[in-house]
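Only one chain is given next, in structure tokens, and it is the form predicted alone.
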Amino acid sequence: MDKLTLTRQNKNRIVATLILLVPAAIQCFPLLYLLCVSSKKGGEVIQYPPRLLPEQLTLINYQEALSSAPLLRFLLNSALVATSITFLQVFTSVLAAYALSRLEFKGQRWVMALIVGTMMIPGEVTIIPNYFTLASWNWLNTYPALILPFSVSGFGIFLLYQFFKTIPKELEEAAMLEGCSRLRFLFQFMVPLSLPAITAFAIYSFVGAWNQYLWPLIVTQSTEMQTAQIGIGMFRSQNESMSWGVIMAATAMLISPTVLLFIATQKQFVRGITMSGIKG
């Protein structure tokens, strides 16, 4: 009977890895096929019928991408925005969420369920008030104009409170009773603590802030302002007569910083999302 359940428990894995397999080729496929693009030479990218892989790989498309549009200025500017829009929310999000989920004060509930409003709201609907902030304070086409408007997140505070609230109490009385003050104890036993739901909502952070378009194309007016995605859109306008192949590869670097992100941190990333949001 062992051997038996054994084999049907193979058979429903095997079965199972094949399901998901179809999803998951049909997501990388894009990715696959812009790699191979990206290695062509220009006159396979238009050959009939067209292959997959090419017949020698080059890098003389990366070349001629970096040679034609300030690409590593664009590399530049998402990183520092995103890492700077990461931290800050991060840091937000930490101070926000143990108030809530630690602090007794009047209006405690209206409060988060404002903060929960705010997720509902379309980012969409803030842009012509922020705008007009930062146009009257002269921030447009700055870094503070790219970083600001995001320091802060909804999502983030509901995501590590729903976590904070997991944490016994009594851990923190017994912590106050040795004389450890509150932000003590949540630099140095919350946050510890909390590190699979925090560095999730760090990489959803950092992923959400390099894919920003909009928000950048509106407020940035330079090229040496400009960031990763709307370098995007301006390397193929402005060279129309360019190859596929180094459209491809101009994308591929641009876009690589986030895929190689969240392949190197994929399972603390599912791990804290699982962690905290299935309890609170």
Given for the second form:
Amino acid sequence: MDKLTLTRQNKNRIVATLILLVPAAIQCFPLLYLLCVSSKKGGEVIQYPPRLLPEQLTLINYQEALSSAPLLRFLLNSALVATSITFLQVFTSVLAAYALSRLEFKGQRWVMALIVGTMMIPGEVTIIPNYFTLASWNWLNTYPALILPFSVSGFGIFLLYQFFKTIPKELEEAAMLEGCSRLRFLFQFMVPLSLPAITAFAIYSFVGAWNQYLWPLIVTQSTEMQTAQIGIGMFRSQNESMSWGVIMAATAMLISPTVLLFIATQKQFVRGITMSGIKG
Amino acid sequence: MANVEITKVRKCFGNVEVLHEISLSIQTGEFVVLVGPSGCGKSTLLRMVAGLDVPTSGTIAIDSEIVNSMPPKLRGVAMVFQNYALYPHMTVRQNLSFGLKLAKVDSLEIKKRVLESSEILGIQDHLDKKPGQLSGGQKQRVAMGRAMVRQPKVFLFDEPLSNLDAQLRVKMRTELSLLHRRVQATSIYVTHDQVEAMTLADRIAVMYQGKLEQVGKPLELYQNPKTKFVASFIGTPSMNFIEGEILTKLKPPKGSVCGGFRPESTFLSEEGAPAKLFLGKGRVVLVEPLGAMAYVHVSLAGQTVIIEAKSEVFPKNEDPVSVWIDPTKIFFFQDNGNRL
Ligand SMILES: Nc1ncnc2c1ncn2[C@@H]1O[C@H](COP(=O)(O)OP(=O)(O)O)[C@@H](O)[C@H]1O
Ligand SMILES: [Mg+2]
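The structure above corresponds to the form predicted alone; please give the structure of the form predicted together with its partner chain next.
To see the whole picture, the full complex is given below, headed by that same chain.
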């Protein structure tokens, strides 16, 4: 390029980008380090002085991690549990938010207050009663134990409630006059029109479910039932003799789905959070 | 096509009664306009005909069948909303055909009706656009098209033109009038704009504070208002009113009365029409010239009177003037607002 002209706007943009690069680098460094360590040969990890980049790339740590623990099983468990929780939470939130925002019934405001109230209660409080309930049903160490306690989300209901309120009432009335039932309106109108909010909530819900640690740790006993997060913990605590490279390789594999999910959906995620309403 | 019979309908929201025993019958093919100031209960009445609200008491019958507990979709009514209420995620074509599909109308028939009505309304080039890509006037047409394709027994309009700019509003008003002449469908049209009411209606029902004040043909309301409210609401500029007492009648009504006279029966000179009544001397406070005539606001004995002046030369502000009225065009109203 022979002539490089910078408009004021471009300059501002570059400055902003440079400033944002700093926190981005701080955020990304551990991930990068993880990837580097996981692809270093045996002794290189504890070399002094330490080096960031491996001398020679290798996948041997990944092989070893895969052979020393049922990582695939952990990943599948996590995927199953997180997908089910996400689906259930979205489904129940859509139904509840519709009822709260569009139907008129006695005690509506109390129900709403109660739901919002559940957001104030830390999840840990419910662990013990939930554990005993599931134990008394003999449900420990099963998928339902991992999934069902999280089938409803107060946050999800509240978020979609707020969003549904912005959809004009006349839209539903017009559809009703044309013979549209409430359920059809919900799934053919409300849901598509709220897709940004629903997508954002689904991602939030999925990541939350994927990252659960304490609850799966408590209710699962056998490796067939354990999830990726437990798997990572297991690597650290049980295999003290195991090399850091292998642990990092296992970790990289176990966190990759959420990272990929976020990269794939970040546009919708941001849109869902910043979008406030719908114009007629 | 059907008639609509509203009988002694009341509506309460909680403890507030917003409609008081309204009775109104609408003939088959008639275009009736409900007009009144904002908040007088027009939309509520319309929504009860549509089935979106339930009357607290009284009955509504469509096609001689009482529909109080009939769900909206079975009533055979179509409604056009003020904010259009188009389905934003569907194309115009889908908007138009949605109701027909739900009613399981044959798909060839749907195509035919969509094409027909979109041609009548001049939106055939926009069938594959989404509502967000249309202008206000186009959206309005789609909203009307959506009502038309269903070939309903009764059309309901809730202030359909009030979101449009003044010019487009006048244009759409004319189109709507022509459309009605062509389709001849029973229509109930709600507006707060008396000009819209006068130009569109076969009959006008004037509402005020939850009551029907008067029902009649447009000119009837103008020439023969039954209450002070109707007299003041119909016609622009509004009728002039002057408070006073009747002294010479044999049995004068108790309390004060109010005399009303329209700007066009008020004059700035004695010439012209016969037997004019001298009202008094006043001072010009404002002149609104409109070309061939002007509205002259005159302050007279502490009240402002508007006069339609047709002379070549209009008075100027602060000019002293004398005001005459045509005594045959004075309306007298009692304290309670009823005509004497
Ligand atoms: N859903 C409702 N709940 C309570 N009050 C209402 C409701 N709908 C309308 N109203 C009241 O009823 C009166 C008439 O309203 P509306 O029919 O919308 O008037 P208009 O259409 O003539 O402007 C208003 O005072 C309004 O506040
Ligand atoms: Mg209204």
